[in-house]
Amino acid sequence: MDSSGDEATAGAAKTKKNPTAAAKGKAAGKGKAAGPKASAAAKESSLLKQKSPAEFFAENKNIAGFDNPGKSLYTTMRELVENALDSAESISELPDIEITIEEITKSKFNTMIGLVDRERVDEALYDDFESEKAREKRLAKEARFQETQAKNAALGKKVKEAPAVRGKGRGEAAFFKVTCKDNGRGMPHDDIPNMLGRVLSGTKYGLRQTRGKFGLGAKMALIWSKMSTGLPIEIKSSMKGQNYVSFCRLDIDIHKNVPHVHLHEKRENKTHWHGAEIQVIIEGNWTTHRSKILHYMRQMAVITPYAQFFFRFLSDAADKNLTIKFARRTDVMPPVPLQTKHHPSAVDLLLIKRLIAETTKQNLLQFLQHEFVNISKSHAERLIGEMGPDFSPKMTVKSLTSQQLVRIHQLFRQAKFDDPSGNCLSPAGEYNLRLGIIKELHPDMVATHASSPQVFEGHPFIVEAGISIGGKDVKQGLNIFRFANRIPLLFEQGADVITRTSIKRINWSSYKINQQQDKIGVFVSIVSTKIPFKGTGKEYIGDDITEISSAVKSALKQCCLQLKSKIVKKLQARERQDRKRNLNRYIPDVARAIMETLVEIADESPPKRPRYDKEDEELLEKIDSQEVTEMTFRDCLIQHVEQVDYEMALDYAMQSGVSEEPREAIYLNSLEGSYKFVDFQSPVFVFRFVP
């Protein structure tokens, strides 16, 4: 023991004498062990990595609205419906769209992919396992709740429903087959794989009003299908005049962003159908987003009354099955949105470089004239003169240096240009908006207004607004319906410019509208070549753009003024009815009193000299002979009340400039067959002239 202790002491002494050497030894030993790992990590960190667009959106699916299974089901349905509408409208075909969501049980899904169901062996292994202690606790809680509800029922108090039992885990996955069929343009046979299997490829790119928010459409549904089920998407398509139907089954190589085609063939088109039918199987949650999906369909029926939607939800449980038809109410369609050129004040340096690379014009003068809106030849010459001596109208546009491009960009930002027109926009139209509101809500009264084209940051926009009072399935207070480029916005409503304007900037009471008790429907649709969405999900329009905020407020005020006039007329009519009812209530008593007074006068002995004129004498004689009775006076008083009521109504109509009696809306069915016609449109009617 002593020797070992002495050795230890000696070793410690050596270490103390040369601490630097010991430290170097440790460092050297550590370096030998960590050297290969450190170099490998450094090498890996220095490697340049790339991600395909499909891979990026797969990892950031919440950006495109695929936050969770429920939202993913809603977004998939919405993307397919909007693609179908665009397809039909592009060929001026009245949209007929069928949407089917079929619930697929886990057992059925496993059968589809060839997986055999397996019974649980170790129950405690699963997330939804409930221990005996937890079960006793839950049952005791349910018993206490039922006891409390029984006492409340005995006392006549309101009885609450038992709360749903929720497991602590994620629960069992639910799968759905989503199918959307339309009567639109269809897709060329050879383009189908790239149109649906390659992210950020499509036909909607360019400066125009579009329904899409990301340019993803059904591609994101395909990515979600691959992530949640691994199953491919199926497409049927046929264009007008084709004698075959294209069938394609494909998925996507997410890492390469290329389609992976399983089957692509042509089949016989016996029914001469044209359009597209897309079917995708995804994980979803119908229970949590059922109301959102149905709300979306209802709002889409409001903003597109010229379309017909047939929606079905199918399940093995018969009580969950649902079928709703949103019928077409008109055949008047908005014009197809036109692609437009960029406004000089809205371009950046990168866009100018891209336009120069793509232009077919040779010199600077032609480039400015033809690649931008609102630059005439004379205006272009003035701009070139302002750029400086280094610029000339005939100089080659592709020879411009980086410094010269910066000069052009700076001048574009500072110079004055005419605002772009709204000719490229395609709003729903006051007529369609009014018709959609009436069709879906059946309100007591409705008012609509469409603003003239206005501009923010060089982009034209139009605001259409509608306000309804009353109606079915409308709650008391403000019910706000928001639309951007004719698609409903259902999420993140509180921060939206439409919501904030409706709640904070409109004094409803000054328009005879009770914000708390009346059933108020507020409908605002904004269309533009660029919708200034906020947030990653692009579900609301910010309240920080003064031009849009002012336009929304102005449109809503115009609707309120229309409603105020109608409400005032309605109140006055109610007052007249009340006054008339009160007068009619006293007519029997008044007629009886008059009759009794005149009978007393008639029964008196004749005076020595006449006290009444000839007409009064005749009246007394008629009363004495019972030719005039109490009923005679009643009839005369009733006629007098009717005459006074009519004269007062006529006087009010003359003062308010109303020259006609109110008319009830009449809707005529369109003529059958094909024919040429000219439409004359106004906010409240469309007159169709058929020569």
Contents of the next structure:
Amino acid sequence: MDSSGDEATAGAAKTKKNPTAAAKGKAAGKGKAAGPKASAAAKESSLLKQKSPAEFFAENKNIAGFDNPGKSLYTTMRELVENALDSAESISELPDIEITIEEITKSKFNTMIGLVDRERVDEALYDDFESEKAREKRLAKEARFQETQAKNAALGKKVKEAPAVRGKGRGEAAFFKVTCKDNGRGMPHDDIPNMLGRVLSGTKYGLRQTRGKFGLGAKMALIWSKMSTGLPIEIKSSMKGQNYVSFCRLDIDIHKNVPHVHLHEKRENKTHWHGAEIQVIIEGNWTTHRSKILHYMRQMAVITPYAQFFFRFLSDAADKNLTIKFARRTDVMPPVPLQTKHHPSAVDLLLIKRLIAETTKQNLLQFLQHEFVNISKSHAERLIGEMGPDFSPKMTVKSLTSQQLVRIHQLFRQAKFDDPSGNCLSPAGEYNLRLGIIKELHPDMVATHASSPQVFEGHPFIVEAGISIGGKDVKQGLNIFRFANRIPLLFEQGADVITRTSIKRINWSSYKINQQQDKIGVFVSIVSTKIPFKGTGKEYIGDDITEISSAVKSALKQCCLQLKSKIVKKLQARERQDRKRNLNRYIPDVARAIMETLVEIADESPPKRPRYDKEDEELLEKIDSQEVTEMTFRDCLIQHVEQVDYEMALDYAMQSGVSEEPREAIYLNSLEGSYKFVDFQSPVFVFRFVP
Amino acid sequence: MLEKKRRAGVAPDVPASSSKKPRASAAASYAESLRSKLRPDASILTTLRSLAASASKSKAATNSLADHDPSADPISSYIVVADQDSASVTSRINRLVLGAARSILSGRGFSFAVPSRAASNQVYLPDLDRIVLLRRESARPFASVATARKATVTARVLSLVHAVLRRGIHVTKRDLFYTDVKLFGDQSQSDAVLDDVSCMLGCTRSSLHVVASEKGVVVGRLVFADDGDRIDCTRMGVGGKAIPPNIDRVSGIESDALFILLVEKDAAFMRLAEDRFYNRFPCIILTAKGQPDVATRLFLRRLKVELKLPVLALVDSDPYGLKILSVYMCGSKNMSYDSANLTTPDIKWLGVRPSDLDKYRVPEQCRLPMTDHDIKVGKELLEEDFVKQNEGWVKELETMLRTRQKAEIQALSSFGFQYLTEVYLPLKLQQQDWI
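For comparison with the form predicted alone, produce the structure of the form predicted in complex with the partner chain.
Starting with the chain above, the whole complex follows.
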């Protein structure tokens, strides 16, 4: 015991220069308390390790949506697309985005990195090695399958596809080259390495509505490429008016969180292209996440109908290749979200300190008045008065003690402030949402509604909702499309406020919508300066915030109300169409029933049968003489039904106005070239006047 | 003559048979001890005879009331149908069909005026002690989508009934349905329209010569002629004689019974029949195996009117037992238009009553807890006028709802399979324990 303690001290003494030795010493020595205090402290401080943000995210990549190769492929693509959209919108350019995912086979990948393909020598060494017994089993199974196949074919039944025989084991890693090209702002030549090669450095920090979640974006894709393939990313960029294209090939030093530039040069720009093109090679899984990626693209097209997406998937197998173009349907773009100041009820102590450090205002009064929203000058004076005798409007803001800051913070939390306005937000717009839905789903009916701005914990939010009925590629029942700050949310749908509201709190049947049978599309877009995401992946919004859930509910209800009147009208029209058919169906039965009885009455010999009115007697004579037959009754009834139907149709037309002509969807492409114009905005259309 | 011989043959020595029973539990022994309370059958018979005598006297009074009422009722206020011969029914149908035919030929389509048989249109009249149908007609035009189908079915049923009447035969409701399955779709539809037609024509369903299939059975001291064949209900074996669905076939009713025993269930009926209960205490035993059909109700009424015997009912101690009793007494909502012919007022509730459960110490395992639905039905019954009229019934029902327990007639079998016939019923009769 003693000796080991001595050894530890001895080790600790050496540590000042050699931290690894210290670690060893610790591992060996259990009696570290025996050592002198100074040396113990020294040892501890040396054990402290700095972790770069890049390292942190590399180790916790699931936070940013890089849980597995498949999800990583999806997240990489979406980060690139969202960056591209932001970039184009920031210069008010209609986004034009090309995404290419190219599958790279293992041998191709190996040649890329200069590795020679090696044949397997010792088969049994591998996980997917098939033992003799397993092979027998499989062959027997295949033989059985073929037998039934032949039998089925002989019987003329549909022949099933042979089930794909999958080897067990981890399977081959698949690699993909993801390329995303936009027509956005581009990046200044010299900033490119820092913008892409340094985690948690971004242009989007500050209080505003943004698409990005963590400020990771392309950088996380870079980290993933570094982890899975080790290949650098390639960036081409050009800004408006530049006569060159910057080309940069770089990767990231994860430990230092600094870019590592391989090549950085200027190239010729012949086409006057501006924007950015990022190309990254990563491990992924197309099979498992194909549908998610396509859903994402489709939903993105719904919420950004003013953008044009060109999506391609390329691989060696031609039948797997895919090219989809999501066409632009409007050239009205939502405004760029404005940066806004903080609302007093949404700040914490740390934020107040940071604001004070950054402010250019001298005294407390000016600070309160200018660094926050919803505090006017007189309001600021009243607040300062309320803070107590230690405070005065003229005191320098930088001299506030930490106790005083706590006091301000407390007051901010208790005092009442006006709600922030939603002016800083940039919702998709009812018009765009409606266009997007029509464009991508081709529904029979659609209704949209935008709520007025509301507030949750000092952050304004706007809920926009749309409901569609029918359409192509829509399954029966509820199809829920969720958007937060104009990006689609695809994962963790179950607990989301939108899902739960539409499933549990909307009584669809009261709006004449059949929750099981109808093809219902539910679209809800929430924009806010801060979306209250739940869960590490930021994939859903919790159901526990009453402000948001009631806003979602009322927006959906508004849509349902609009639809209800349309649906009722439709039902009436259908009923009218069915009437004649329904009535005519029963005519033969009635004619037969009446005729049978009449014949029986007429058959009775006159003395036996009771006396009837004159008209009845005449009728019976006509039956006897076959002047009136079953057909007569049929004809009369058919005429009567026609007559009634005609009257009803007139009634219906009087009530519902002129009957609807068959309509056709028409889209007028926008004019080429630039014009001066004035926009007249309405929730359902925009009128552009070109003088 | 005959009856005397039979009665003598089956007067069993009650105490003798009881002594052999083992006394298993306290409840059972108590139940057995009740057996000793039984007086000789002769004395019970005396009480029954006096009951029968008083019933036949009082019957005269009630009967005159029943006779008086339908005629005195202002016809305008509610619908009462009557038995009619086929000739008059045929001529009514003729008139309806001729009217419809002329309306069609004149290009106006056609429409039937059908009395509404909705639940809201049925009321219980305390004076008459039965449910009646208010006179309120609704049009059934062919030209409306809502009623086109019903109007067609009505026309078809009218023509079918016409054909049946003209040939002077009887058919069942099922027969009628099968003549045009494609149009009717479902027997309940043709059945409902058949009732509508009864109302339209103002005649009973039997007058249409359409009957339901046999359901009820009768056994006991009764002799009658079914379509001319003499039926002796004491010689019908254990199964009993099926009650003829067409009451017109029944004639020449004779009986030396002292009362009519109405049984809810087939199982209890079989026990009574097998033990030849009717020979020990001369009676007529009747069951409809659950909810009574029209034929059984008509038959019971016929017996009551012709024989002037008291009617005692043996039903389960649950809300449904009472509900069944109410159908016998006041009629059902579905057949309210014919309630005058279908109801038998003044049925005494003999058992099994909620108070009997404790009185006879029925063991806990034979009692069932009432379900929520039972309780709901029970509470609704408490609000019904026909229950309110009888104070004893209200008390029994309240007891049931308080204890939240129900029991079937078979619960008495826990004291032995024959306890019902050997102890329970004789004792009840001896004590005149009915309400």
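Residue numbers count along the first chain shown, from 1. Owing to the predicted nature of the structure, the values given are computational and were not obtained by experimental measurement. Whichever C-alpha set is largest while still superposing within 1.5 Å between the two forms counts as the rigid core.
Chemist: Superpose on the rigid core, then tell me if the C-alpha of residue 67 is displaced by 2 angstroms or more between these two forms.
Modeler: The answer is no, as the C-alpha of residue 67 shifts between these two forms by less than 2 Å after core alignment.
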